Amino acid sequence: MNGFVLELDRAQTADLEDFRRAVLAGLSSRPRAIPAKFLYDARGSALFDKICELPEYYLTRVETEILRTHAGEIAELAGANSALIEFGSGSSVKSRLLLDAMDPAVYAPIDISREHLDRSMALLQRDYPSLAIEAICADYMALDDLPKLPFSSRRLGFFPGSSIGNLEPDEALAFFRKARHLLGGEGALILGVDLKKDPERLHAAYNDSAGVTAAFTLNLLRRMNRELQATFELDAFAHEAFYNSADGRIEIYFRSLRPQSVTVASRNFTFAEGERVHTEYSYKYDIPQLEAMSRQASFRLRRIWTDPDRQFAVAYLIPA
């Protein structure tokens, strides 16, 4: 079956009008903030793929090794003929480990970037010609339901990369509850979670020496210039990321290097020197926190795997 993208209602997708409204609202608020999902246009998604290959960015390397080691156990827990549904699929690199181990009836990737999704699905269809692919271009947090998937009734969700950490605690709980609804009473969720650790290790992971993470953050300014006729000068802003130990999270911003004025979608905004605009959080969890949040969303931990240094965890959650 050939892969194709199911177009959902415009109100459910991060289209240009969604972007414009979110940016204008975020720059008008105090403190200023723009939702992290808008970092992932085609260029942003490609830059994030490069981040995942950096030596400082241990998350992808460690999670991939956990999945490679335990993919057979995951497949055994999932059973035959499952529908593998990936939330925020990106390049679908890690999902290949599960596709190889599980041989699911259908793979349904969900991603906000249409261009990135199309490219990834073309590669997957080439490498897995017999795999049924039902690609969904959408913000997974805006989905009220999934399209009817062929050949399978059991849904297995996949949310890798510690993407759960990009959500505020109340948003993370909302995601768990949404996933519980979308996956149904017989479904399960495979979740990647970055664990709390030495702050210096965390700082290095989000401030790489090659500057790729900085380019990823500042790409949001490029996108606003391109799509919203903004006048950001990229060399007048800097990437800033640090670990907030009290809240257990990495905080990421772009920061103004001088007093300046910028036009965005015909609106004028002034920035003081040192003023920051928040773009992303990355919360770090411990296992008791994960268990507590799962229970609140009517999940329970069926199995959890970590690396030897307990830097990262992959959890298998089932309905409580």
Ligand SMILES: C[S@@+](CC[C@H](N)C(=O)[O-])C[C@H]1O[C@@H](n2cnc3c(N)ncnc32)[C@H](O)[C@@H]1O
Given for the second form:
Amino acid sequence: MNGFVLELDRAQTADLEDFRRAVLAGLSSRPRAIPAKFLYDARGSALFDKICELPEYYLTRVETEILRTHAGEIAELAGANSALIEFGSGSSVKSRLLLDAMDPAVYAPIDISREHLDRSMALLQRDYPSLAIEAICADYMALDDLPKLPFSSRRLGFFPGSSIGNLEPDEALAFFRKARHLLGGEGALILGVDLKKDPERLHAAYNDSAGVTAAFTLNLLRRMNRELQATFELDAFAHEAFYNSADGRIEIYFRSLRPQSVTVASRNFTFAEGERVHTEYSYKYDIPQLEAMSRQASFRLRRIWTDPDRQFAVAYLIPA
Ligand SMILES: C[S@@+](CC[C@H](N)C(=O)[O-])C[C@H]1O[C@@H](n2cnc3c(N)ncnc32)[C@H](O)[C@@H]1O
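Starting from the form predicted on its own above, please write out the structure of the form predicted together with the named molecule.
Let's see the whole complex now, leading with the same chain.
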């Protein structure tokens, strides 16, 4: 069915069985939590694109501006004929800035949201007819399990969108180490990170007045209803997001508005009023933290660009 997406072993994609297992385990554990990657079904991906356009969600605008300003410099550092490998490519909008500046030998987006990936690649191929695209539907946390990537050019990784912030510190370090291995001794990683800032600004970015972020969180309930025959009543739960300054992260949950019981994949779960299920973190970094993590994964910060208000940073990491 997919014109662009490389077919992989089913175990490498977030298929229905993975989803069922993760949800049942997550609702049975205390505190309750469901991994953030499951927020991205086709509707979740479309809602994320809407989030990127919200006035409160400064992240996309600021990162795009940094990339636009420095794309030429990035291309110079990367050199000609690289393979551009993007982790969590979504709609591949920012990627176009790098594609225009670098003209890589091949573009390999990796994303877990299959339908969205396929649609995005059809649009990209329409706009870049001569670009070689090798799209891969996979979990970027399982980089060891990727099939041998079908190209031999110098590998340039791209991990934008503050996606690194969705990972807990030990997961982020594990991702860095695997990316370092995948990209090889000649490779580099371009990373977009959201920086620590005024908590009010952060709070607004994850609690937009149009309610799009809330719809994105609650879409997980719809997905469970559709794919796992769950019985969540959408108006009996609410989105909750706040900045935990001690841990330097936004925390996102769905919260039960009343005592209730819900069936999921034939199992029954009760929720007390106010009980929460964790869905997402967004860790905020400062530059020394980023440097320390890079060092631990045998990367070195070659260059870092920020906006004038130091809200967001784009880093160019090379093997140490
Ligand atoms: C925060 S969005 C960023 C999208 C885009 N890179 C940008 O900067 O606007 C995260 C993207 O990563 C994908 N994603 C999330 N978790 C993933 C995982 N574990 N493996 C692969 N893709 C993942 C989602 O489907 C989504 O497209």
